[in-house]
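One chain is shown next in structure tokens, namely the form predicted alone.
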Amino acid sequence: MRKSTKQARIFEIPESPSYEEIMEEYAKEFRNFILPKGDTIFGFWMQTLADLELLDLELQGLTEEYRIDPVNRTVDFKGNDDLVRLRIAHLEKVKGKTSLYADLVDTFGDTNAYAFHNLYPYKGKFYPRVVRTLINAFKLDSNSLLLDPFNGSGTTTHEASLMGIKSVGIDITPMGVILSELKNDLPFADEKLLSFTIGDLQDILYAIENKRWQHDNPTIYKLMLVIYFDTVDAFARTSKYNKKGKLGLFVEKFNYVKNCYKKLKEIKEQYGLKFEKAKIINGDVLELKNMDNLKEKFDACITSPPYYFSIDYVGKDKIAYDYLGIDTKSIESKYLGMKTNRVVKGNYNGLPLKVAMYYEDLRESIENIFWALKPGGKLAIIVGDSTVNGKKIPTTLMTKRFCEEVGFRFEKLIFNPLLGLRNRAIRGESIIICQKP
């Protein structure tokens, strides 16, 4: 028989109301306080003016007309309801239907960390949601080709896969490399490749341990050792990890890349979801003009140059790096701003010399993205200022500064910034956005 959440009356007095009672009228006057009244609702992720800025620069891209309220946190809009609710990033509902991010956050539980985005820790990454932005206000579509120079651990490039829109990722540092292709390849591996009992688990850990790991399937392959750093790497930061234990912690991983296929999977097949590879290239942004028919060649580049004189991008990866045999100087030699026979050439006003340096790698990178965009093409470099040696660097004005040198021109610029930890290197990001004649 089942209970009655009221309390007992004692001689027909009611008592107060039960802690049920409390917790479900509350929940009632909370849904009814908290939740936008409309069919087309902001997404409860919507926290700054920035996202607001995105949202505004998502329906320029996808709608015919439409009207904030941003008091209300509702949209009214003119359009394709159907690609509205697949594209959006920054709406919950659409119509009175659930928008497929939204749809991607509850299935997850984080708005960032879907799909396989959270496969792997990666320093200096940027959000995909803004990736997501990004491609809907470039009204980018499945004949578009895409650009991210600075891939990284393959934001951009997973993103775009989603979408359904081609893309192409560079990256000089080989962890970045691998973990793309991981990204990339993920979605459309067959399930019956990821079907490892425990004992399996077990026997590969051992293999990797003793240098002996081998595998037919090259994703298996790179997916069972990047589980395997990630694990030794939690192991060497903390020591919360013991109780588990190396195999539980490296079972707990797969299981997590597992359920993220399955959760995708079911995903794509519920919003009839149609994903694209990207081409990823183990490159040099320094080089791109010498790389096969890339001139005029993009429609748009969305990226994020690396903050190397404020971020160590390698150590994260060094236990990666030594178990390949990759000497992690020959990587640091590559970055921006770190080429010995670079010469500074222009006027940093008495900035560091690796700021100097960096800048003069980075603006040269910029004029190699110009070459790369077709006419017309689109360009958002996503940028962020930190502090070297007690003195601010301006990355951001003289990023705007290069596009414009190079022949860009200038439309908007965000600034995001990023909520959660104090001691971040950088504080906040800006979102300059700029078009190729």
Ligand SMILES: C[S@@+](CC[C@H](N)C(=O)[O-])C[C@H]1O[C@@H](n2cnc3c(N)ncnc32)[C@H](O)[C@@H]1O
Contents of the next structure:
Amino acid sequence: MRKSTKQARIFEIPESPSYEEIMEEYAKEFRNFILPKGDTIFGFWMQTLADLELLDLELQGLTEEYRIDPVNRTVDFKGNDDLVRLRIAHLEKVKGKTSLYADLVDTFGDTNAYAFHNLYPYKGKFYPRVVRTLINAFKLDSNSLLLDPFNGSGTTTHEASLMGIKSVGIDITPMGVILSELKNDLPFADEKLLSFTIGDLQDILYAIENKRWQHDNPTIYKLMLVIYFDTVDAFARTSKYNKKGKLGLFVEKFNYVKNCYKKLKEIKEQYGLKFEKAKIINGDVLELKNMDNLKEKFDACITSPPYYFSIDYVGKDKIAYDYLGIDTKSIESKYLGMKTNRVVKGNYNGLPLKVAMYYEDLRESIENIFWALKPGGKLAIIVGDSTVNGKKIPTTLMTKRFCEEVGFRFEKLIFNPLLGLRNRAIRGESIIICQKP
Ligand SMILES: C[S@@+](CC[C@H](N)C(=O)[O-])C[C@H]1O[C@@H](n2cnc3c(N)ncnc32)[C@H](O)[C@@H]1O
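Form predicted alone done; form predicted in complex with this ligand now:
Let us now look at the entire complex, which starts with that chain.
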């Protein structure tokens, strides 16, 4: 039996420990049973065999020598302890000290929604941890340049920025670009810019609804719009926010962003981190060769093309595009696989013409990435096999084939199962890793 921290005295009402005190003691004791024994231990978020492969991959990039003990969930390594502690994405403790990643997870209470990664519910987002792992595996540092030509909501560029690595993100959708820019700019914003009273927020909401919203600072201007789109979208999807009201939800979402800002600032100061701004471009991956000076510029590319018609990336942001007066048809026409004038040159063994056209675009995207990478440059491309008219289409192995056809040397394929997924059409995704010779 454990002793209570507070002593009961004679003739006084005995003071029993508070619920919080009991739970704190309980958590300490429970940790003894569940935490691996060692000074360098797995993070609790390591759940699958793919995670083990990812840990292996990043240890290859970060250490001189290592040994993983998967049964006891510990690691032994030789190398720069501080570097490993600041960069690794799969360990909770490194030589007895909490890793930066574990601190991010604890501070934000989530393995994916740390910093500004959860700013907006963009569909088909990367797991930031996978991006971090690949950056480590590719040994990128402050002199490297990373590319994501399907940058979407900017997970790659945001994670690179948090790790102090320069990057360029390209996406065809204006919403993707707005979100990537916000994630890029918010960590550098002045705290004073985020101080608004409820009255201010009420005025802002009113101004946005009446199309009169203006602000001198582009970050605040875009942030308020994005929070508004998210609020309206949440209202349209469910009645569960009716009680809070639109203003209540708008304020709640703003406070969430403000809290993320504060938490990130604290972590940045505590660890002495140096963030790096990315360059965000609204453009078409098929036009990469026409963009200024991108030939053989990049040390690595981490990217994920749109999964063939499994997600309507443009349609799901209809509220935003209607508000901004952007014609979604014109964006969709530039979408990978949506060009109507595509001449199909390859042999796709009787796959529907639309799928063949998508594959032609995918192949050309990979060719352009090859062109943009330096010799020796690394590529990680994340793909999944979707189903079209009840038939699975072989995108993963097709992607691998295209990589090899355009000149990449194939290195590794890691299959990452998506656990607990409702839509079983996509059972998981594969990370294909290649190198430009
Ligand atoms: C799987 S999503 C990438 C999501 C991203 N990894 C993230 O974390 O947000 C694929 C992205 O490719 C973009 N896209 C589609 N066609 C494109 C094109 N021709 N050029 C550039 N981007 C394109 C889509 O807008 C979408 O954001």
